[in-house]
Structures are given as structure tokens and as C-alpha cells.
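Only one chain is given next, in C-alpha cells, and it is the form predicted on its own.
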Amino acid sequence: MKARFALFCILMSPVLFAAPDDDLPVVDADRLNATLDHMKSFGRNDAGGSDRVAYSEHNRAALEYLSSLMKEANLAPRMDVAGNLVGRREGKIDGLAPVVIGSHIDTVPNGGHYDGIVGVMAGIEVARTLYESGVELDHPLEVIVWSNEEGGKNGSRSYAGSVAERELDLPGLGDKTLGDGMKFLGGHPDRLHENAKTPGDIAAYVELHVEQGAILDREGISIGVVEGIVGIRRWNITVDGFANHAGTTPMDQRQDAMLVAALVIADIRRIILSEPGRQVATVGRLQAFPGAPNVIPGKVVFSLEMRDLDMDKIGRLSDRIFASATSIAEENDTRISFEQFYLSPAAITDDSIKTLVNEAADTLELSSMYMPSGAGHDAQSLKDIAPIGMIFVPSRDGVSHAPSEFTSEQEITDGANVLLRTVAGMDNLFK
């Protein structure tokens, strides 16, 4: 009884305090889901999806709404030079770098209502819950709405200083260049260098996101503890044979580039499945030349993409694929070449943040599992700047980037409560 009375007195005191984890409040589930539901109005289309693409009128109007919510959460909002909306509340200890929560609200054309948006709405609700409960962190707290995640992560990449000047003239998803889009939101693309951060400028970063896959939903697990964001390598593979008449060239005298491509593509699957793990490989594009039904293809070009948390594994498996492909090409009197055109290194999440997420789920009696992120996220832009962490909540049937994308209100609430406890733990840990 005395302990309860003491806690009551602290909560009623006008002096803010840093509560231990066991005394942390929970988010207002009704308010969180109501604000998320209102976000659906910005860009909702007749198909039931969202057209809130980056730098659109819908995008800008939604940011104005979020700015008002930030003020209610005692966060001071500002638009930075890259068009990121940043809400900040100072901490109790001067000189500490901020603990940052972030995600995005821009969608693909005819996208869903949960990808990115869940993390933003939960982040603002966490800040508001801490404020209304009288909990003040030692660190400053920042909630960031990254701009143009779907179009190239330009907002978060500006923190890494990796947005090249030439990119500003490239077309965005809408009718503006990236530079014009940043200006439209209130940014200053000519001053992007001002956003660049160095290690120590951010104490730690965490992002809540819908899984976008079906693992959590299929397994009935509430929380995904993200081990990292997979690395990606992409190649163009070219098979050179000899184009000849399809009717007059005997089967045993052909230099058929399409046959070789087919054999190599089948072999890619065999090699990828030859060792345990979550590595994936995809051939998503194939072109045959000259491309006539009555001509044996003399040249075939196809793409290969590989993803895994372990970049060394990607390298090892790709070497096996290329060695086998070279043998297949030689056996069929053709030539094959490999040209890498894309590399995105894996972003491994911080061990201590993973532990905080897992412990938060345990405290809330929520099931959890460790898992990689097969999709890219803003968090990976910060991997060389600060310790990063991610929290996943289920996506029904693994659907994402589509109007039928769905995560339940309870799952969103569970994720927000795990986020709150993770942020509190990060505040205690990263000093």
C-alpha cells in the first residue's frame, strides 16, 4: 500500500522523472489507432489503397497533420533540409545525443495503409504517452518522419551524406524531381550537407515496422526481433550464342543462348537450396535477342538478385553459381559473362537493442522471434552512424504495397508498447 501511495505521489508531482521499466505506462490504444485511421484519409483512392506518394499534395497535408500531433505530444516539430519532419523533446541531461524513433508515411502508387505509417504513428504515440505520464528521458527524444523512403530513402540517406547531387534532378514517383520535391515539403536541397551525421550524433535509433512478409502471421508470433536488414547484390548475366533459323538448324548444332539461360536459372535454385539458411535468389528480368519466334536466340540477358544477412555467404554462393554457369555455357558452345550493377551491404542490428526488444515482449507477455528483414528500410541508412534496431509486427498473409495490406489494431498496439519499453531501455543504455 505504501509503495502504491509513493508511486501515486510521484506521478502527481509536476517534476518529471525517469521511471524504471516495471513502472512504464502503456500507450492509449484507442488514440493510436484513431490517429492511424485518420492518416488513411490522406491519399485514399477508389480502390481502397493509398496514393500518398512522396512529395505529393497528400504527402504534404499528412505531414501538417503529423506536425499538429507532435505538438500535442510536446515534441517541437521542424522540417529539415531534406524534407524530413523532425519532432524533438529535450532530455534531462545536457549534451547527450538524441534517441531517435523513425519511419516513413509515403506510399507506392496504390499502396497500403500500414507500411511505414505504423512506425510513425506509434512513435508519436510513444512520445505522447511518456509526456502525459510524466516520464522524461535523460536523452533528447526525436521522432522522425523520413521523406521518400519508397523512392530511394533520400531522407534518411541525407543523414549518411550519401545523396549525390545528380540525384536531385532525377524524377520522383510523382511529377517532381527529387530536389523540387524536397523544396515542396519545405526542405532546402542545396543545403543537404547540413543533415550529414557522424558517429555519436545519434545515441541510438529504433524503427517499428510491419513485417511485409508472412512469417509472423503464419507462425502466430506477435513481435519480430529484427536481426538485421539483408544485403543485396544484383547482376546482369549475358549469354552469347548464335542466332540462326529455327526451322533449318538441327537441335544438335545449335548455339542456343536461351537453353543455356534456362539451365543456369534452374541451377541457381539448386545452389541456393544446397545449404541451410534464409538466403534467397531471384531472376526477375529476362530478355532474348533478336526476340523472334522463328529465330534461335543468339543472346539472352537476365538479372540475378541475391539477398542475405551474411554478405560473405552471398559472395560464396554467387561464386558457385558463376562457376557452374560457365561450365554450362561451355558445354553448349556459348559464352557467359556477369556484371554486377547494384550493391547494398547488410545492416546488422545492435545486439543490445535486440535484447531490449525481446525483453520488452517478454514483459508484456507477447510471443517473439528473431528474424531478418528481407526488405530495405530507413534504418539501414543509419547503420554507420548509430546503433540501430527494428521491431516487426505481423502483416496479414504477407501482403504489402497493396490496398489489402493489413495489421490489426491489437498488433499495432502491441508493437507500440514494445517500442515504448525499448526506447526507455535505450535511454538507460546508450550514455
The other form holds:
Protein chains: 2
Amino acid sequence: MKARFALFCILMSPVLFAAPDDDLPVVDADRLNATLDHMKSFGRNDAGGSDRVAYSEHNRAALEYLSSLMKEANLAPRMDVAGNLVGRREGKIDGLAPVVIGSHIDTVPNGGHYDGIVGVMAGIEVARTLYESGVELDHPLEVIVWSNEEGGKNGSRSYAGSVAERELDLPGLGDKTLGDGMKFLGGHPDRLHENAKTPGDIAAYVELHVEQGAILDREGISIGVVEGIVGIRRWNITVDGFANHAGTTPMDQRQDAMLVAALVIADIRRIILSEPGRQVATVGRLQAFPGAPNVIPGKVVFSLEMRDLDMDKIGRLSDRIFASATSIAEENDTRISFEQFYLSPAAITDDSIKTLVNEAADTLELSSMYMPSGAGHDAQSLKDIAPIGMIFVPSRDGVSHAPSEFTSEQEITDGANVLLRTVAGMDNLFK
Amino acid sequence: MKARFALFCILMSPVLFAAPDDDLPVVDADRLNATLDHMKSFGRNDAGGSDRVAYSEHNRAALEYLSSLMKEANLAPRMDVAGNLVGRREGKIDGLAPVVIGSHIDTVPNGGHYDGIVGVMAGIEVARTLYESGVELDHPLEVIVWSNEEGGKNGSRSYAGSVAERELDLPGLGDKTLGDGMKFLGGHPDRLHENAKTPGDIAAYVELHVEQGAILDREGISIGVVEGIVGIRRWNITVDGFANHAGTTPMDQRQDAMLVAALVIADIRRIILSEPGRQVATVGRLQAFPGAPNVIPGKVVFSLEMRDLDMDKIGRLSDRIFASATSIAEENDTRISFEQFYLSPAAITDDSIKTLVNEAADTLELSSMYMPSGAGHDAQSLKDIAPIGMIFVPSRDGVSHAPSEFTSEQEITDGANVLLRTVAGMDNLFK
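With the form predicted on its own already on screen, would you show the form predicted together with another copy of the chain?
Whole complex next, starting from this chain.
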């Protein structure tokens, strides 16, 4: 069946990809997927995954390849101070801020070949298709390969001026600090402030990415119109009880931090599910002290992460969770405390870009749906600087950050064509 | 108030310790507590605790001191093949097996000065008091200082012939393997089989120990008549779910191993409390994989320990726990498995020894209560060889294995006097 369906697609593709009734071209699907395929060679490991972590030799070699592709697309490449590779084609109208397409090519250790990469390859292909088709934009067009998305988004965050100096000394996912890594790519971390943008410096920003959940894949939908990148809050929750002998301490004399942690974790789910919506909460890490089978834990520390597009909702639900947890702790003769250690505000996408993406999908006769991004992306770094938009394409089984990450050539091509039409629409809209 | 109460005790002590209306003497309270105090010097650390771990220099030096004390008590000391120090006084009737008093002097690292030590010092004092008072027993009397109670009970377990050869290569709590440790004390681990006893080799066994719960201390009771040492079973429980992105995976699509672990831990308590009795269950260790705040745990492994005097009850309750846990796992789209990694059968004390202990307390006008031992003791190693008995004295706040371990001189003296009368009773009874 699959083979027959593929044959059907090949036979039908001239129809499916015929340019709609306007001047806009469609991308070269073969070329796009061939360049994406070539990218796999930079850091492919024995597991079939990618070890192209930020600031590695593989990362640098891949950027050299991308730089040559940019030239073919009439994008003038330059390395900025944060190690971002920026390819730029000037526009027809002088003085306009650029329309920017961004994504990344660095992977987690033993990651996949699609997360981030699809967006970069599609961005360059869109620029090349526009160039070769003789389509000139009013705005300059920039395609940016952000550095180190996976290890801290410091490439894109340098545009927001939010990379603290002390971060440069932090270890990256490879063998270098962030500062040394930027230098390795040709950046100048001591001049990071030169990257900082203000509203107006970028006309509009769009990013194509694989969806890291399985919603599009499961529903068989081609295009996700991203409503925003969810906000994230993370806390360490500490239960203080009393460590005691597991044999000699009767059940009614215990101050069992593990029991309280268990009751609270179950209660978190109850509260999260008590309101409609797509909010999620996760307890991913838990440590018990002293952590021996024959000692009642005197202390348990666990993480709580909550995500939603609506920060107020996160605040309201977390307040309920903490109030309930405090009661549970008191009932069990323990104390509980909550320390937030991470906050990433929600980044809502621009309404007109959402409309452009949706219309592009409609024009191309592709199915689409509105959805939040549960994962973080470089786009969020630019939320206070420019109107932002994101386009999702399916990822098989929602897998990401693993060698088995996969998006089909057809899905990638569809996404690139939506990106092209969205960019053209942004060029018209954001003057 | 405390000082006035202590003064009252001192003034009243001649009355409290007057020999009851039979021939049996009472121990020399000052001497007993002075020898116990001297023992603290062998391994005392800066925290005020004891680092007299098994097979250390401190352990060996303390045994030399005890050997000299044994001689003063007319106990002929010898080191057996397992590194147990055995002091023996012959009895009046030839051919009888010995009545044995046993305990230990090794501590956990940074342990206390009472756990085990009280039993050894009281045992030697009882022998000395009997000797100096001209009381001759029909049976030989042996006082045994078991080696390495805290690190595996291999001293007492050599009497049961249950020390496997491979254990000798295991690391002890100090810097030596168990085999090298025994040699260091003068033992011969290659001849461990010589220690193995069969029923009849020991007439009866008794052990005085601090209670490691807080029951006697809280209730203000002087003597615990130990009904037995609880059986212990320990399992590793593994929940297999699916590790997934904490942002992109909706709540209803999760296979969250942490949530299931939490529900099961709460359920364990419900089931344990659903039957009357003193059974206890503890989850002391839990590991989540991969263990990151932003990843739904795909796997959680946690320990379950259950203790009770009744092994059938442990079996029945654990069956209920596992059946319920399996349902919880299935309801949440995960799998759960249970692997027992430790089993220590319950050791029930001899009825007539319990009666002797209780009567001794009554005669001495000391309050007493029947109770299980929730902690393990050397006595359990001998359960299939000889009738065993145990006497508990209070431990302040139930603390053990810590520098703050404390039992008062009065409580220790009371325990020693109960021990003396119990030993005399055993001498009459077990011919």
C-alpha cells in the first residue's frame, strides 16, 4: 500500500505542486531534500543519529557547507559576533528592515537529522527559489542559522541582548564553554552587545520546524499554524520529614518525605486535569535522601515543570497545587517548600503571520491546524523585537532529540512551500 | 527538674537495687558504666560519635581491652576463626552446652556508643558479678563479642554456617574485605566451617540491646521483652513507561512512570494500614530515568521494604500491593514489575526466655512490655540452632547509628540486672 501511495504521489506531484494562481514559484523538492540529506553527513554517528553539537568540528564544517549554499541562493553570508551564520539578500526598497527566516543546525548528542535542520534547509531553498524565479522582495531577506539552540539558544538570545556575560563561561553540550564555542565558529563573544536589536530592526520573523509532539503525525495534518511558544515555569519542591529506621519506626510515627512527595505528585495531576485546556505539568526528577531501602526518607526534592500559552493560568494552577501540597505535607507531619528556578515567558505569535501561514496551506491545498508549541524555539528569543511566526510540519511519532527522528520528503517540501508563501506575504504586510 | 530527678534516683538507688528475696546478686552499676564509658575512647571521632567500624584498628584495640575485662570476670578469652571474641567460664556439670550471652561492639561510620556495646559490657559485667558473688552455673557461660554486626553479621552467621565463601571478598564498612578483616582480628576465614553449630551445641542464647525505636523511651518503660526479630523482604519495583518531551506531550498521551510510581507509593500505605498490626512498609530509594525536569520519566525504579514478625502476613500484604500496583500501571498505560532482592526470615524468640525476662523485670520492680524488634540483631543468626531471647532497654528518642545515641546509666544497669536473672533462669531451664 505504501509503495502504491508513493507512486500515486509521484504521479500526482506536478499537479499538487503546480504553482497556484499567482506569481509565486514552488521550491525544488529534489534539491531541498538532497541538501538536507547531505547535512546528515556532518556528525552522523554509528547509531545513525547526529552528534553535531553546537561548537563542534561537525558544526563548523556544516556551516561552511551552508555558506556555500547561501552563495548559490544569492544570500551574502557572514558570521556574526555570536556565531550565527547570516545570509542576506538586499530588497527592492532601501531602508526597510529585513524579513528574517531562522532556525538551527546544532543537535543534542545522539540527536536526529530534522529538528532545526528542516527549517534551515527550507529557508535557504526558499531564498534560492525566489532568486532563481526572479522574485524580488521589497525587504531585505535574511536567513539566519542560529548558534547553539540546543544548549541555551544563546545565538538567538544575543538578538534580545539577554545573554549574560557569566553565561559565556558555562559549559556547552560539547567540549567548549559557550564563549569559546562562539569564537570557534568565528564569533566575538566580547562584542555580543553588537547583536542586540530593538523593535523595528527586524520587519518580521518566521521559523519552520518539525512538531515535537505527535499531533500532526497522528491526525495526518500537513501544517501546524503555531499559536505561540508555551511559557515554562520550573520549581524545585522540597519535602522535609525525618529520616528514621524503616524497621523500628511504626507507621503512625513517621515523617515520611517520600510518601508526601508521592501524594503531591498524584495531586498535581488531579489539579492540572481539573481545568480544560492544553496545560501540562511534569515531575521529571526526584531525589530521596538518604536514599537507602531501609531508611525512611527524611528529605525528598523533586522538580515540577508547568507549560501553557497562558502565563496567568500557570500561575493560578501552581497556586492551587502549592496550597494543596502544603495541606498534604501538614497532614503528614512534614514541611514542604517551593523554589522557582526557571521561567520562560510564553511567546505569542503574530496574528497576521498565523493568517498568512493558514492561507498558504489553503492555497497549496494542504491540511492545517492551529496549535501551540510545547517546546521552545529560537523564535521566542525575538518576541519583544519583531512580529514572530512559526510553521510546523509533522514528525513521525512525535520523536525528537533521537536518531529515529523523521519527517518525510513530501512533508518537508510542503513546509518549505508554505514558508515561501508566508515570507512573500510578510514582505507585503510588514512595511 | 531533670537534675532533681537524677538526685532522687541516686538517693533511692540502694533501695531500687537491693537484691530481691533470692540468692542472685545485682551488678556493680558504677563499674558497668565506667567500662562502657571507657569503650567510647576506642574510635571516638570529632563529632562525638564512634568510628569503630568492624576490622578497624579501633575495633582490634577495643577487643584487647575486652579480653582483659573478660579475664577479670573469670572468662577465658579466645578469638574464634570468624574474629568473634569468646569468653568462657566452665559450669558445674560436665558435658552441658553453654548458655551464651552475645552482642557486638562494632559501629557504623560516625555511629553511636550504645548500639551493641551495652549488650557486651552488660554481658561481661553479669559474668563478673556472678563470679565475684560465688554464683556457679550448671552450664558453661560464654560471652561472645560478635564480629562485624553492622556490616553483615558474618560473625554470628558463621555459627549458622551461612557465610558464603564469596562474601569474604566483599568490602567491609572500613578499608578491608570481610576475609581480610577477620584475619586482622586474628581469625581464620579459610576455616570458617569450624564455627558452624548444630542444635544442641548451645543450650540457649540471650542478647541485651538498646531498642532502636522510641517506644520504650516514649512510654517510659524500662524493659522490652522481645517477641522476635521481624522478617524483612525487599523488592525493586520497576515502572516502565515512555520517556517523552514534557512540553509537547499532552497529559492524556503520557506513559508517565513517575506518576505511576507516586500512585503506587500512596497505595502501599493504604494497603499496609488496612490490616491491624505492627507491619511496616517503606519506600526509601527512588530513581527516575532520564531524570531531567523537562522529560517525562520513561522508567522509575524504587525499593519497597516490608517487615513483620509474621512472614505469612508480609506475603499476603505484598500480594495485595502487587495486584493493586499492576492495575494502577495498566490504567496508566505502563508496565510494572517486582523483583525481590533481599529476604531475612523472622526469628521468633523462645517463650520460656520471654517469660524469664518478664519475671526478672517484675522481680526487680521494673516496668516492661512485650514488643517485636524491628531491627536485625545477631540473635537471629542463631534462631535454628538454639532457643533465643532478647532484652531491650530504652534508647533516647529511638536514635541509633548516630552520635546522639543515648541510654542512661540507670537504664543500662536495669537491663544488666534483668540479663543476670535471665541467664540464671536459662541455666536452670535448658538442661
